[in-house]
Amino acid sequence: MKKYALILAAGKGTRMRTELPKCAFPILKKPMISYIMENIEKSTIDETCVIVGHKKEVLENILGDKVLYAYQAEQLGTGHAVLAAEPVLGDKEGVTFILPGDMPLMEYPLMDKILRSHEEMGNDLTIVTMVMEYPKTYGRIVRDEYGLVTAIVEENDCNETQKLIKEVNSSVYVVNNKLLFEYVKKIKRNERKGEYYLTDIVKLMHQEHKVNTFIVRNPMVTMGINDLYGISIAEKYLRDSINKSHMLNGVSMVNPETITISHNAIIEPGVWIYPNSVILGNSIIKAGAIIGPNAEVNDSIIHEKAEIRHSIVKDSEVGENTTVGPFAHLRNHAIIGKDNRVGNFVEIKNSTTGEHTKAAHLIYIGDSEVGKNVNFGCGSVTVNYDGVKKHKTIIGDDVFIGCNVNLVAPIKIEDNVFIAAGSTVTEDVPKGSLAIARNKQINKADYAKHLIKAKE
């Protein structure tokens, strides 16, 4: 039996107060719909269709060709949204797993468990429900005297007795695919809201088909996000869950409540993470590395025993036993070798360095290839931009670059070169040379006293 996922993601999400479609809004800097898709891809689901509408191109850019698309031009409720998928899924045999695109916390083991339960119990429709002590705003699961589900009644349509029901609808369903579109077409427009409620399918199906529930023990995993406060709750849940998993795997965290790690980051046992640190994207942190305090690592690889303190590392790689920071910035594919020192207020962009290279303070290295055993003096700069194009600097091994040196690219500094402090070097320097590129100093005797008199 084939399994399909149908993600309802056409809504504007006006309560988010953003121009983005709601399902594209980031959680821990990743679109919430990406969490859903990553879990679907790990599940037993064979194919996914996404209902898009408001700013559909944004979601299409996120999901690409991994999914099929159906378009809901006008948002007239969840039943109307499902009906929009008929041209894509209507002729397919199997079951359809329906879930909202604002539900990023449900993981693939639970998805598979729900699908398995639907099949084993022989259900035609499975409603995923949860029991809540204070169920306000949720649709109530109404049962008859035999305990069979007969309807889902929305909060505003509940009578006083129904409002006391604590089993509520999560808006997740598994439905026999052929029956789904047959019965969605029978849903009538709600007079009060002018929408077609998918929940009405229960009342239509229960007399002739087997309708059952799957109760989720932790309501957080079926939490729908409607506003920015909801985003903060989801982020806290994800952060705590991710951090717990890493700590149980041997990652040491100091004040883990201040540490944020992305869903996709890989962190090996033996890593230490200090307060106020952020590890995002597909970052990989190797054993023995130290991250923080106050560090951000984004889509980067940090090798064994490297240290990143009070610094930002983005789209880059830091070699074994290298120290970065405080207040350094590595970006745009900076690849730093083993046993390097990248110190205070150093920026390295789109550059590589060899082993045992040091850039201790107040340095910019851009678009450069730097060899091993190179020392950058304070204030030295690779001048890579001429106002129109970026140019490359190549520096060999065992080079000493004095303080306040400008290397004006394109330029090549060969091995065993010494560049005098204060030099602005515009030509290649051959191997073993001393380069001095500065004006001759002139001392004017007794001249200072004339300046003092002029000030008076």
Ligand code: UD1
Second form
Amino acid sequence: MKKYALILAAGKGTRMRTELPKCAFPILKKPMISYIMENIEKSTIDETCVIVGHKKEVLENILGDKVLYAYQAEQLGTGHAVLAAEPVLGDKEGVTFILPGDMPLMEYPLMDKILRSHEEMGNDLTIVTMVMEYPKTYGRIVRDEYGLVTAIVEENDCNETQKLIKEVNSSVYVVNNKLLFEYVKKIKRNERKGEYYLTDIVKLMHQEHKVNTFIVRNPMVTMGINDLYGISIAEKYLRDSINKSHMLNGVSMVNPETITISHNAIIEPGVWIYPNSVILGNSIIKAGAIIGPNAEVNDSIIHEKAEIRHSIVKDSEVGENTTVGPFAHLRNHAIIGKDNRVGNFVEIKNSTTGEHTKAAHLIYIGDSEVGKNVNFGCGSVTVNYDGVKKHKTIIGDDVFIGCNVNLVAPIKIEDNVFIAAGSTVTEDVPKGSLAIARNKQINKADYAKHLIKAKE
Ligand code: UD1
Ligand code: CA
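Swap state to the form predicted together with this ligand from the form predicted on its own:
Zooming out: every chain and molecule, the one shown earlier first.
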């Protein structure tokens, strides 16, 4: 039997109070709907239709041509949204797995289990439910004296007895596709809200068809996100589960509640991560590296035994045994070699360095190719920008750059050069030279007293 997924994602998400449509809102930098789609792709579902409406182009951009789209021009409720899929799914034989676009935490093994249960029980409609201690905002599952489901009632339409019901609707359903479109047409507008509630399909179907529930044990995975507080709860859940899987794989974390790691990051066993650190994008952290405290590593590779403390590394690479920080900033393809030291208040951008190079304090290196065993003195700067264009600095091996040196690019410093402190170097320096580019010092004998006197 063919299996279809139908994702309801046309709503604005008014309670979010954000510009982005709710189902596109990111959790750990990934849009909510992508979580759902990635799991559907791994499940046994054959084809997916997404109902879009409010800012549909945002969702279409995220999902591309992986899915079929149906358009709900006006958002008149979840029942109305399903009806909008009739032109796409209306004549299909099979079952339809309905999911709300604001429920990103359900994983594909559970999706398949629900589908199997629907088939094995011979249901026409399976409602996925969960039991909640404080079920506010969820529709309640109403059963008759035999325990059979007869209706779903929204919180605001509940009487006092119904409000006490703890079994709630997750908004996930499996339903015989033909029956779905037959019955969804019969749904009437809810008088209080003026919307067509998909939940009303239960009271229409239960007498003539087999309506059953599938109870999910962990209500977190069927949590519907309606506001930014919900986003933070989902984020915490995902963070915990990502961190746990890394820890079980041999990554040590100190105070893991403060550590955020993206889904795509690869972290080898033997890495240590200290508090308040984030590892984002497609970062790779190799064995023995130390990240944090207070480190941000984004789309970067950190090699074996490197250390990143109180620093930012973005779109860059840090070589084996190299230490970065505290308070360093590597960005835009800074490729740092092995055994380097990048110390306090050092910024390196779009540059490469060879082995054993050191930039210990207060240094800017930009658009440079730096060799091995180079020492940058405190306050040295590659002057890469002339106000119009960026220029390149090339520095050979075994170069010593004194404190407060400006290397005005474009410039080439050859191997074994020594540059005197305080020099502003504008010409290339040949191999083995000492470059001094500053005024000679004059000492005026006995002169200081005049100045000291003047001050008095
Ligand atoms: C819905 C259910 C409720 C359930 C809860 C679980 C109804 C009437 N209520 O309530 O029983 O406990 O989910 O989370 O179904 N959408 C559209 N078009 C619309 C309206 C909504 O596509 O016209 C989409 C939204 O984008 C969203 C999903 O449907 O992704 C659910 O809508 P939402 O407004 O969040 O429903 P709830 O009030 O949470
Ligand atoms: Ca919801």
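Positions refer to the first chain, counted from 1. Nothing here was measured: the structure is a model prediction, and the numbers come from that model.
Hinge residue, chosen from 125, 78, 238, 141: the C-alphas switch from fitting one rigid part better to fitting the other at 238 when the forms are compared between the two forms.
Rotation of the smaller rigid segment with respect to the larger between the two forms, from C-alpha superposition: 12°.
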